[in-house]
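Below, in structure tokens: the form predicted alone, a single chain.
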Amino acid sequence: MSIRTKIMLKLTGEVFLDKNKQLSGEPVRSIISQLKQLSKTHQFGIVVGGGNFFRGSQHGKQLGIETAVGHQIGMLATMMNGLILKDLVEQQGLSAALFCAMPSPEIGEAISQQTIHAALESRDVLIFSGGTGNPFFTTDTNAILRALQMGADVVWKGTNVDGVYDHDPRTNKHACKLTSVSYDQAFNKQLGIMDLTAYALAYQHKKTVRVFDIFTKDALILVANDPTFGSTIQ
């Protein structure tokens, strides 16, 4: 069996809506085309956001509830994620194996080093779903969680961005886009394209993590085959 390249994507929940901010499939099913054309050469562990359905620190808020409970919501909105992309992915012929951090047996499996294994060996895209089953962590911390438990040679981040700035491109016009960053220079200026938890444990671990838009056409193709495409945190 020819050894591949184990991937932990970490996708915006952004990937189910349209331009008008809308529920649509077509943004994702090009990313699972993606998935299916390096299928041959990598293996995918996936972690998705919830955001498209619920932000649990900004909706939580504005609806006035606890914060942990609002954290509790936006893992159940992963699992959404998660559901829709399982069949859209089978939908594309590959086979994906759900998981989720917060029990739900009708919907995927615990998570465990050996349900993890035996998903690899049967060669599964696996989707991550729950968060890390805990509040107070982000879907980030999360996906370098998963990335470790699943053994990944690197991390790929995909967002709305093109990669990570020296300030915030939203807001700042200067804003410059730097190429390679270190973890020492991502945690002490606090750029803001991972949280601190997420860099403490991909510094600790040494996980490289490749930042890049992922709407740009051809993505995940660009960034298996482009060192230069996106930034890189290592």
Given for the second form:
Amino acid sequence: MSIRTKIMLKLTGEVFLDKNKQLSGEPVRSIISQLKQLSKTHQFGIVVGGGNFFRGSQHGKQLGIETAVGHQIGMLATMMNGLILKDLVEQQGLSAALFCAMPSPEIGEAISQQTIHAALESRDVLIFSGGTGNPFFTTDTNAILRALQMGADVVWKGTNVDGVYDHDPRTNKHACKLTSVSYDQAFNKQLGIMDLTAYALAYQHKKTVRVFDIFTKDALILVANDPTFGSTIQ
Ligand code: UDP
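Next block, the form predicted in complex with uridine-5'-diphosphate (UDP), ref. the form predicted alone:
After this comes the whole thing, all chains and molecules, with the earlier chain placed first.
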């Protein structure tokens, strides 16, 4: 039985983009080398987004297609990222399992408690792609769902903001970053940390969520070692 701390890491699809918003393996290579540094003490599940390729609501609307079909394409985008991520993880000498919520045996494994447990026993990294398999859900909700399924101790939400603020920092220059936030506070102040479905699931199961800027140098090493890095919701 593994005694490593189990982490669910939610990665936005934007980690596959460079500063000019072009596809690039560089940002994610740096993230993987941090996973490798932590791999003796931490075992990672990763829920990967698809926003670098396709966001269901936004791009579906642009194309004028049915919303649910847009979401299906969004979920396919997360599977493309899953394939990229698995390849890059393995290039750095870590073992990885790729799961697909939309059955695609040529690409990855089906998700069940049995396949998750088997991968926890044998792999360093578990990559969850295909979202929840359902339209109208988000990768944030999926991250909490898979965290519960793999028994993760905590959820690390790597994003492009450096934490949770009491007001929107883009519109209020007096906004303050909150190092620690209770679920009640987050809910009452509508702090917009995650969508409500993700929030409700995390709250119900008392999952601690760390929110931080994944693009900060050594972000994962900092989350692991500095409790004041980013914001903690619990
Ligand atoms: N999506 C979905 N169901 C899910 C998870 C994701 O329909 O359970 C779709 C949704 O359309 C979303 C897209 O997949 O826009 C890509 O995910 P997301 O936008 O969260 O990617 P990120 O912003 O994290 O890169």
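Residue numbers count along the first chain shown, from 1. Predicted model, so just to flag it, every value in this text is computed and none were measured. For the two forms, the rigid core is made up of the largest set of C-alpha atoms that agree within 1.5 Å on superposition.
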Discussion item. Would residue 170 count as moving between the two forms, using a Cα shift of 2 angstroms or more after superposing the core as the test?
Written reply: yes
